[in-house]
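So this first bit is one chain, no partners, the form predicted on its own, shown in structure tokens.
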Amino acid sequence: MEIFVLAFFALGYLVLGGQDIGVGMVLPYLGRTAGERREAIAAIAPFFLGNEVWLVATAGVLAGLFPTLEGELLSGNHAAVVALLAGWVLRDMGLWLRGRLPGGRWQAFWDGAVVAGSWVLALSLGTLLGGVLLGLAGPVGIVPAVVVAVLFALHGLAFAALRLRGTLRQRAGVLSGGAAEWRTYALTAAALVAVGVIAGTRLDLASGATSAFLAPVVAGLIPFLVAAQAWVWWTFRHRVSGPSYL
């Protein structure tokens, strides 16, 4: 039970959090002006600290049924895992101060540090699953590292495509030609569980002595949090169709 307790809040972080990662690490691409990135940035506003729980479960998980995971996957990746951290602090940081104040270049700076953020984030979690997957450290390592940044930033166009409208929603939509912009969600986010369960095959899974208690705790909160999830889509479930709260 502890191996899929762990796996279901994992891969639901890189599904759920990894389309509000890719839309800022598109963004530029997405919104050409001041408005049209706001807008841009109402398709995961209604989302983005949802999705984050999901990391923080993930890290809960792996700090109570996990404790010998966890300590091998921070001490050998001190960096990657500092600069995730300081990818997530940026990334919010922007979202929320971008709109607290006029004018364009308080917006444009913040929009970056969205678009700087975004892009550290994917790329520390690339390095962390490329560092699980073959091994690799050091300037090698940045290679599995931009190949699943780049699968963020697919799944982040995907998602939008799903959320916008009009010229943002023909921009996201690059990758399904303003068609099957479900099935091409649906590709993307099964290629972000492939990368995750890949790596969990090369982890050393055995749980700690607690998690004969803690595990089912955990695993009878899951449903409460889908719940919680699928309310959150349903009621955000029509396009953008104007600026949100950030």
The other form holds:
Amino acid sequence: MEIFVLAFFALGYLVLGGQDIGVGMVLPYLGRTAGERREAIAAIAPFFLGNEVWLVATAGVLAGLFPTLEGELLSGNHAAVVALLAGWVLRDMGLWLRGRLPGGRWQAFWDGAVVAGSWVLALSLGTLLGGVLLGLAGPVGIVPAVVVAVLFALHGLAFAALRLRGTLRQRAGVLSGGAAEWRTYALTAAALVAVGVIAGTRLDLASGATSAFLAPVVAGLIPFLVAAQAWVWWTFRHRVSGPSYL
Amino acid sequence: MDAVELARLQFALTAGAHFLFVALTLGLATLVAIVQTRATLTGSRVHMRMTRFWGQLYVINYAMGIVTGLVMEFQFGLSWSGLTHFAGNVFGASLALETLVAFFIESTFLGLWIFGWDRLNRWAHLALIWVVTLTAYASAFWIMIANGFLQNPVGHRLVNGGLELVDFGAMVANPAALTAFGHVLSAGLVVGAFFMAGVSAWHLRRRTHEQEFFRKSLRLGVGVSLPALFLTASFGGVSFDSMQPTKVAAWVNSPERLAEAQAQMEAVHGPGDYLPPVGAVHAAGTVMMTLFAVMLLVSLVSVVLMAFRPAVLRLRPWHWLLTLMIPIPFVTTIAGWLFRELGRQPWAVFGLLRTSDAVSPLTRGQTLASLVVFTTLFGVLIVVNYWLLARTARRDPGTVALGASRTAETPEPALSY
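Given the form predicted on its own above, I would also like to look at the protein as it appears in the form predicted in complex with its partner chain.
Expanding to the full complex; the earlier chain stays at the top.
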């Protein structure tokens, strides 16, 4: 049960958080003007708060159920985790701050922060997954990092194709040919889940002493957490046709 | 500085930065929820506009609370794996519950509150801000349970050089955690109340045309500040009962008490230096108590003055005073936090694990690198966000973006083949 709980949140983050990371990575491609970029960001805006908490929850589950693994995984991949956090902070701040002032330069700067932050986030997640998956360290570790990052970018495109309209939707659908948007999304999501599952099988998943008590509590919470998220998905199930609050 | 000192500095700077934003979040969320309740129950237009204006400031502040909190969440495993290895089976449980029962819901529903402004039924929208507020409290609760365990470990046993949880109820009922939770929550209200009163006073001093808007806001802020100050002091006073003898000795700062506390610790833990940095702990406590007295005085005078409408609208020296008071609760909160955390040293888990044994096996260069990355990033972001917060607070409430009429999406099914 402990492993199921950890997998649920970690894989949930790769699929849901991966959408936001991917759209951030391909933002300059999707949005050629400031207005288009704002519309592209509206594709992820209502979701990104609810999506990034899946990684926070993953860290919480590690702290509660796998405290030894948490320490080894995070401190043992120090540079990748520091980069991950820095990229994450930069991406979030870019999203929050871009619309706070009207100036074109201000918005372009923070759009740049969204793109840079998303790439750093994707590459450091890739390094972390690659390091765990293949045990690669040093310059060779860049190869799996780039592969995973590209996967995030494709996943972002697939999600954007489901959310956007018109020209932006066409651009996002460049790889899927515009027809089977849901199938493309299912494919990129499945690929991310596969990477996550394979990396997970390489971890030393010996749970801690508290997990016998804590794991059932957490598992019992999952339906409520999913229901809360489903309310967000249902509220914003329609396609974007203009800018959002961000 | 060695690696331990650098890791402590990094933790102190990120936790301190996080706490600045969290304190205002706790207070402002409550005030926004109160105002939105009034707006929803009575259909009052001015209260709905107040909800949007104060809500906008709340959201700007909350965003910084999140990003600083992300680093906090990962920092335990990153820089303090000695602590997670030794005590993770006990205090990890409260960190896990914090992320799952509190932050996960808080963040999900806050997104719905912001982006679903005129897309949701107004009662559902009101329910969201209350859930966001209550989960912010729940978040503070579980964090204080974790912190309370580090201050006053209970409900555990030592097995094979690590701790195990044997009594979850005892951990949750830890007096060092519960008093601190009440103290932090009411301190957050003080921060939010002085913020609301000070910003309103700024507009009233400038003879704003939004008199009703800022008159009501000023009264709410001042009215909440006084009971919140009493609550903060009560919880703070009670918390001395469960405080470590070494911290109390540092606060009293008399040579006899310090020698006595040191001797007590030596009798249990063998020879060593068990006193916290006495000067710093004493200074932090003094700053906290002095500024509390200043706030109490200003709050008492303000509660009297706000009964007179001409004073609320026109008494400029008072307006100045309230605006200048905005930073004071922040400084007091940080001083209180320094008093609590510095006073625990040299222990990470009091009496069980020393801070020097709690750090991850990292090189000095690794810790220095992450310290530089986080300090630079947060230094810049804190300046930008406080500047934006001040800029937004000074603007006319009519210009607020939050809850502005819907432009984002039109309903059309996403399932189109």
